[in-house]
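As a starting point, one isolated chain is supplied in structure tokens, in the form predicted on its own.
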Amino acid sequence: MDPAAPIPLARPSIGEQERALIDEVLGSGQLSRGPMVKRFEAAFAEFLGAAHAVALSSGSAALHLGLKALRLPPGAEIVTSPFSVPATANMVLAAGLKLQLCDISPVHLGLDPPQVACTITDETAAVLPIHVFGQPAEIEALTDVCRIEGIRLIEDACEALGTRVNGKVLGTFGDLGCFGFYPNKQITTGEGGMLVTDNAELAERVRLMRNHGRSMDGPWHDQQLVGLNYRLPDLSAALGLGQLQRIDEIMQRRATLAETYRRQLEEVPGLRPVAAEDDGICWFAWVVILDPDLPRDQILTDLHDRGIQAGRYFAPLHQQPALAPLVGDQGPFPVAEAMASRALALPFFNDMTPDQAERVCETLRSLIERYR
């Protein structure tokens, strides 16, 4: 491998198991609505310890149909984080619900439970925490808040497949959990997602709604609900099943890479990793928070110039041009805004080598020394 070759921010890792399963689907002649989706769903539910898993075309689709399947009152408030991708807000609005933002914890970068408790009103129907970068929001405290208030808990675990809190996998604490399988995630289906729940009725509604409101197994023209085409094709399910069969190996690789980054960067002045420890975390991305006096965007440009594709996370939802008029004057959210201006995501993917990680760290250290 060329030591000076560009290092991508993320890259999927595809093995022989995935190729064999894809060939199986191609040989079957059934590319959609076939048995591979059910195999993927069953394996995914078993891995998480959930009663039901429903495969969908994206993590956004999982959140959209999950919100619809809960049958929340039209216009009800969903309390969620401004520190997220637009998909979170888009799906809340698409479900006919109101976006109610709440600031985040500077440590976990997820919803801050005391602030959530103060944000909840009589119009609040659910809390939607986002487990960013693979690390958990304070999910046990948020579960307690929702239980006390008698409202729903919906987990956006799209970046957190495999992360555990006290032995319990993220995505299984709430009424439902959503996962995404875009190529930069822990496992990928190309595009795709999964909804998990222990509620059989809820899972069945989502299964119907992903197929225009029709059963996947019943009469094709028997429409029972108003729905959409959010099906996951069998080719994508085959890729996901193959990836899931390697999940222990994938999680170990990501843990080793995270430890490499931590070891090489923990003494570097001017930055801190996003979490104090790695216990139980299956990282989606490795992100550092730079000191406010460091020029994050210039450092990002300098890394790109040196062939290292670092990234920034996230533009806060209430500052997005399309969302700002809909959110109104809910802000400011100082922690989310500060983290968004200081976060720097480093290359992180299953097949990343120690030499690549070392090159990233050496380059970042030299840039920080230059600008301090």
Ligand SMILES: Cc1ncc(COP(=O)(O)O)c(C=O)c1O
Given for the second form:
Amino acid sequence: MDPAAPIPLARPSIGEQERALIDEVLGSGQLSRGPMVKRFEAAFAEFLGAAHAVALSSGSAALHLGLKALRLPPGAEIVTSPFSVPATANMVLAAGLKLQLCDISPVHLGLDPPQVACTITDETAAVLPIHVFGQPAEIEALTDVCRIEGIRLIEDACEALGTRVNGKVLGTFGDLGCFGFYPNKQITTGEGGMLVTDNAELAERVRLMRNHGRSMDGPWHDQQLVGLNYRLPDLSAALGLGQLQRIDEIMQRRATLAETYRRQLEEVPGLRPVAAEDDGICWFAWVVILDPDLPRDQILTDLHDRGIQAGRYFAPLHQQPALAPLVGDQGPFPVAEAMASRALALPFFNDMTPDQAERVCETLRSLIERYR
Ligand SMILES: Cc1ncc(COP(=O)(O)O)c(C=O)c1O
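Next block, the form predicted in complex with this ligand, ref. the form predicted on its own:
Next comes the full complex, and the chain you just saw is listed first.
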């Protein structure tokens, strides 16, 4: 391999298993509503230890239908984090609910439970934490807050497949958990998502709503709910099932890569790894937080110039032109703003080699030295 070849921020790794399953679907001629979707769902539910898994066309679709299926009062407040991709906020709005933002903790970059407790009002129907970069929000404390308040908990675990907290996998703590399989994720289906829940009624509603309110196998003209087309195609399900069959290997590779980054960067002045340790975390991205006096955007440009596709990651949602007028004066959210301006996501993917990681660390180290 050319040692100077560009290193992408993320890249899927597709194995023989996935190709064989894709061939199986192509050979069957059943490209939608076929058995591969059910096989993927069953394997996913088993991996998570959830009673039900419903395959959908994206992580956003999982968030959207999850919020709809809970049948919350129209306009009810959903407490969520400004430190996320636009999908979380967009889906709250698409479900006809009110976005109520709350600041994050600088430790795990997820919703801060004491601040959440203060943000909840009589109009709050649910809390929607985001497990960013694969790192868990304080999910046990958030579960307690929701139980005490008698409100719902929806986990945006789109970036956190495989991460465990005290032996329990993320996505299974709340009323429902949402996963996304965009090609930068731990496993991919190209585009796709999954909703998991232990609530049979909720799962059934989501199953109907993903297919215009109709059963996937029942009479085609029997529409029971208002819904959308959020079906996952069988070719995508085949890719997902093949990836899931390799999940142990994928998690091991990501753990090894995280360990390499941590070892090489831990002592570098001017930055800190996003989490104090990697225990139980299946990283989606490996992120460092730069000291505030370092020019993060210039360092990003310099990395790009050297063929290293690092990323800045989240832009605070409340500062986005589309959302600012809706959020109004809910802020400021100083931790989310500071973290968004200092976070640097390093290339991180299953097939990344130790040499590539070494080159990233060496280049970053020299740039930090230059700007300190
Ligand atoms: C935290 C988070 N939430 C939601 C989503 C939305 O997933 P999708 O792109 O599959 O709609 C993503 C994916 O980018 C994400 O990272």
